[in-house]
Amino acid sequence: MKFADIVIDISLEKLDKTFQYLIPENLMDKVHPGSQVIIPFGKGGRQIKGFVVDISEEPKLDVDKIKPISGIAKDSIAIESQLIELAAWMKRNYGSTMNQALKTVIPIKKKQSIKEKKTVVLKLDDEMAQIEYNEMLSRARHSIYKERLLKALMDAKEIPWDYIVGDMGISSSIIRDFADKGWIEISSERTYRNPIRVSHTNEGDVILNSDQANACDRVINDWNSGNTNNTYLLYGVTGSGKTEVYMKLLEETLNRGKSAIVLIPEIALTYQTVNRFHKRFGDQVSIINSRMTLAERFDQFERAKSGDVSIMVGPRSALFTPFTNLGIIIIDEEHESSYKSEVAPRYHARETAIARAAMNNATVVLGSATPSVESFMRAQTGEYKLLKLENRVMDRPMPQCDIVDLRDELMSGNRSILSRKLQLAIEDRLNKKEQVMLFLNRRGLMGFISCRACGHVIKCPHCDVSLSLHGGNKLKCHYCGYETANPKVCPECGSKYIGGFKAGTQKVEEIVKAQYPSARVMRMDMDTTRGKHGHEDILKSFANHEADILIGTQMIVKGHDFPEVTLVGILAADMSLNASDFHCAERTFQLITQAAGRAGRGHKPGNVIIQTYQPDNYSVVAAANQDYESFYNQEIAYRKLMDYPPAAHMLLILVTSENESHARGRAEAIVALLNKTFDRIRCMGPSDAGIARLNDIYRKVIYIKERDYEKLICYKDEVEKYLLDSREYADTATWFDFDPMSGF
């Protein structure tokens, strides 16, 4: 026997309340998560519709008391059914409760206040209106506001409600008094909040070069042959015009009566991306992001459902836009780690997009100048179709990249964060009235220890990742738990210049302003972009040349196009190279390459200065040469050697509790269960998480490597069964993360 958990309302208030029904034999093959079914409900047994959100073999009460499903709804609401089916896929593949998955895929559940456009329309003909107006004037005491409103309506015939109560200062009670007399009628039209702040100016047709046209033709030819459910990797060097390819494919999608989702990794990218798309497609484009109010987001999803917009642009959550006729999902900068959710379900937007596209027979296009190792490997094996843009548009040259060895700077007495070469280059650009971007690579800055004299980094002897500094002056590995004392001198060269890197963007800003007092300097980081339009305002100001130097973290180097930027300085380029994470070389290559790609995008050639303590590292050298394939070949060899994704898959299990012994006990019990149930399983841990205690919650981690992803799902399922049945350690919580993008 099988049972279905059914929700009768997918609003926020009802998501946690499900009702269990028996699945009859004749419907066993037809009922699945996402199905809309007809069920008897309440004492009278009236027939209503509901959505199946989960299926199990365990009854929650006496079987005799569980009513059977009556049938399948013939006019099922396609989009709600599809999103619930997608939630079930996420629950299985990433590990979470069904409610967690549902609240992710249906992000705007609670109906918001509807915005209306009301208009006051004069019903009286000209003669009657004049009679009433004259009679009003004949009274010694009459309302001046009533007189003003009637005169205005006689002149204009209809006036917006907001103008009357706002600009004219007339109260709503006077308007309703006119309505009661039958003089006017009030028409109401539903309007939507529009968060886009750019004006529409049609750019005309997209003009493609031969590389761009070839990429588009491959996709469109597949569509013409009926082969629409494909995933393409659009690999193009920085400045090669990937956005023009996106726009051509969006144009073709809309011409075929389909809708499109465009994912971007950062809110900071929204302004330029939406500006370009809106100039091309007008009000068919909308956006969704976390800076918008709940009412604004609700309206955008309502516009998508009604067909008022056909292109939704936004970060990860835009993937769940309720389009009923989805044709294409584009993921720009697909390598970005922000596409991986850090809360349950810890889904990856790339894999989830492919799953949703399969449900719609739609296309996925992944675009990047520095593709993730996972995506490029799949393109190499034929799982994805590879599209290449090998040259910049208009044959503009790639920027000249110079590597500066910071060890030499220290030896020569320069202890500034700015190398001598970079200082001279900044001065030169300021004299030429050109713009400069200074990128401080702080990703991975979590207590690693390195030597400023020789560049040596203290690493784990077992995992080939850097050790992180913890309390008690101890260095620990986040993967295997290895621990050692923090050395006072460098074990490689004996230098006393060993420790962590502490400079931040604010400190860099102070140094730059002191050294170049006449320069106009802007800073873009979490502190300066807290406002709703913080990213947009800074980027707009820099694009308008209201600043000479822009200093920032990784948010300034992703996808932005500033033609006047001719110099990019990358400060401490190898900072992310020393993170205690096997992705560190990949992220370093991506960040350096993306940062370098901001230079020389206009008519003037660009120069990039890369400052590093490890000038010979393959990720730094490959980035300086803008040579992705050289980097990939070395990185995939390392991943295969260590069995790291994508050569194998990894499951991280995090156990948390306010009681440390309970967290450890639950984690040890999970490892014992898995070792007992499965042969030759590779469990590492349990060990302390990178942050062993957070807000008085103790955290223990277990890592499992496996080449077959389905086996990891089996391990997760076995642990979930154990957690449901176990009464021990009830105060612990257990979380799953498949192919984690960051450690814990």
Contents of the next structure:
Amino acid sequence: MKFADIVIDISLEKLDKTFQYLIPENLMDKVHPGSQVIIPFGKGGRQIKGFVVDISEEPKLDVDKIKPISGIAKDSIAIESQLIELAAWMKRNYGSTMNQALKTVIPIKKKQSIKEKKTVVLKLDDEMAQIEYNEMLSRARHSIYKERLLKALMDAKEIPWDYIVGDMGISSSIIRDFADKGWIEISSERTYRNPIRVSHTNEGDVILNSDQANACDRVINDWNSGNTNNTYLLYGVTGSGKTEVYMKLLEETLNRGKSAIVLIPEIALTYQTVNRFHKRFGDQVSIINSRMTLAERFDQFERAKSGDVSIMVGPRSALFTPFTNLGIIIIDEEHESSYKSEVAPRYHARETAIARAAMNNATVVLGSATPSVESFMRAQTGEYKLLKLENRVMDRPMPQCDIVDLRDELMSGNRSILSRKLQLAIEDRLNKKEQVMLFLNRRGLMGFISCRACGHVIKCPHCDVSLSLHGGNKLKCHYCGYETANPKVCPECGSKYIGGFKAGTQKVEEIVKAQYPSARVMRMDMDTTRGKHGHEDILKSFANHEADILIGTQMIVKGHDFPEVTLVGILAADMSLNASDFHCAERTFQLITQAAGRAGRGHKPGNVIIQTYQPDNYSVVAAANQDYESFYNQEIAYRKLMDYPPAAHMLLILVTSENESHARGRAEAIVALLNKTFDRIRCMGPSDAGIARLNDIYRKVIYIKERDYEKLICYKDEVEKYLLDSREYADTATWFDFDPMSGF
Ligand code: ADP
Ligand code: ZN
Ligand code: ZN
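Starting from the form predicted on its own, produce the coordinates for the form predicted together with ligand ADP.
Complete assembly follows, chain above in first position.
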């Protein structure tokens, strides 16, 4: 026998409140998560509607006390049905409880918070109204209030509800009586809190160049031939005009009476970006961001549901905008790791968008100058359709990149963080009153050890990722747990200049200010952007040329055009190469390419200086040449060799506890269970997570590699079953992460 958990009221606080019903034999095929069903409810057995959110084989009460579902609701499919179905998909593919999944897709707030503005509208035409009015007067005892209301409506045609019951002193029962007679209609137009406040300056539309036009035509031709459920990868170099392609596709989507979701990483959701959409589409665009209150976000979702807006721009969570006629989902900067959720369900917006698009026969467009290896592979195999923009707009040249070998600097006695070449270039720009960006790659710094004389980095012999320093003298691998002593001299060249790399943006700022005392220097990092608009304010004032040099972390590479920037210095380009994570070459390539792409976006051409200890590394060389495909070919070979995603899939299981031996015990029990249940499973660990202890919580990780994603789902399901039954290690928590994007 199967049972369905049903929610009656789809609002965030009520999602936990489910009622269990029996699925009758004849409805077995028709009932699944998302189905809207009719059920007997309460003492009288009144028939009401509810949504199925989960299906199980375990009754929660005595089986004879569980009532059967009466039938399937016949009316049009509610958007909630689709979102619940999507939640069920996420639960299965990423591992979480149904409740966590539902709360991710249905971020609905209390209904009462809506400010409702009702208007009473006269439905009778003038003649009929006059007849009714005369008849009313002809009756000896008629209500003076009714007469007053009808007369007022005959004059004004429509009057706000509040005015009638307030200023006119007429009771709502009279209004209802008029409505019952069919004389009036009560229209409720909600007043939304609209978050966009922009100035409309109607720019002339740009004329697409032929690459842009071709990309749009490929999509639109597919639509014209009825072929709408596709995923496209728009691979366009920095400054090639991808956003204009999105605009054109959005316009076409609206012309077809459909709506659109545009995902942009939070960090790039600046005023400048949002304003571009607004200038083009005016009030049809709405935006959500993480600084908005729940109520504000709820209002934007309501506007989308009611058809008041047709384009929603926002970060990952905008994917769940309840549009009922979704036509397209655009994901800009699709390679960004912020598209992967960090809480359960740890979904990836890309795959989830594709799942949602499939339910709507809709299109997905992924855009990037540095596509993720996953997406590019799928474009190669034909799963996605590839659209290319190979040149910058207006014949602007790609920036000229030079690599500086930091080992040579050390050899010639320059111990500054700025190479001689970079110093000369900065002086030159300051003289010319042009702007400079200095980019410090601080990504994925987890205590790797490298040699400053030869650049050698100590790696795991089994996993080919950097080892990281633990407790002063041990080096460990975060995937397999391999350990070795921290060497005193470089095993490659014997130099004693071996150790961790330490340099923060603040240090760089001090050095730069000391060296160029007359330059105006600005710094952008986690510390300087704390405030609500911190990051945006810094970008804006730099764009206004209120500083000559901007120093920052990866934050500075997104979301703003700086036409006056003609020099970008990348201080330690390979730092991210040494993260103990198989994505590190990809991240390095992306960061260098995107940072370099900031140079020369105006009329003056740009230069880039890439400082590195590993000038021969393929990700550094390919980025300097702005050659994505050469990078991709080498990277995919490495992934295939090591069976890392996308060549295979990977499931990470994280076990946490305040008690280290419990965390280890549970992780070991999981590994034992998996090895016992499944033949030839490739389980690594348990080992300490990259961050082995966080806020006094110990963290153990298990990695499983598998070509077939479905098998990983089976492993997850098996572990979930065990977790439900096991009484041991009750003070541990277990998390799943499919194809993890970052180290733990
Ligand atoms: P990307 O997103 O690929 O980095 P954008 O779409 O932001 O590039 O375009 C870069 C700049 O070029 C923007 O200022 C944009 O207005 C301008 N631009 C884009 N397409 C054209 C075009 N066809 N003609 C003229 N300018 C364009
Ligand atoms: Zn060395
Ligand atoms: Zn290893």
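Between two forms, the rigid core is defined as the largest C-alpha subset superposing within 1.5 Å. Everything numeric in this text was worked out from a predicted model, so none of it was measured. Residue numbers count along the first chain shown, from 1.
Novice: Rigid core fitted, is the C-alpha displacement of P397 between the two forms 2 Å or more?
Specialist: The answer is no; the displacement is under 2 Å.
Novice: Given a core-based superposition, decide whether the C-alpha of W161 shifts by 2 Å or more between the two forms.
Specialist: Yes: W161 shifts by at least 2 Å between the two forms.
Novice: Given a superposition on the rigid core, I'd like a yes or no on whether F178 shifts its C-alpha by 2 Å or more between the two forms.
Specialist: Shift of 2 Å or more: yes.
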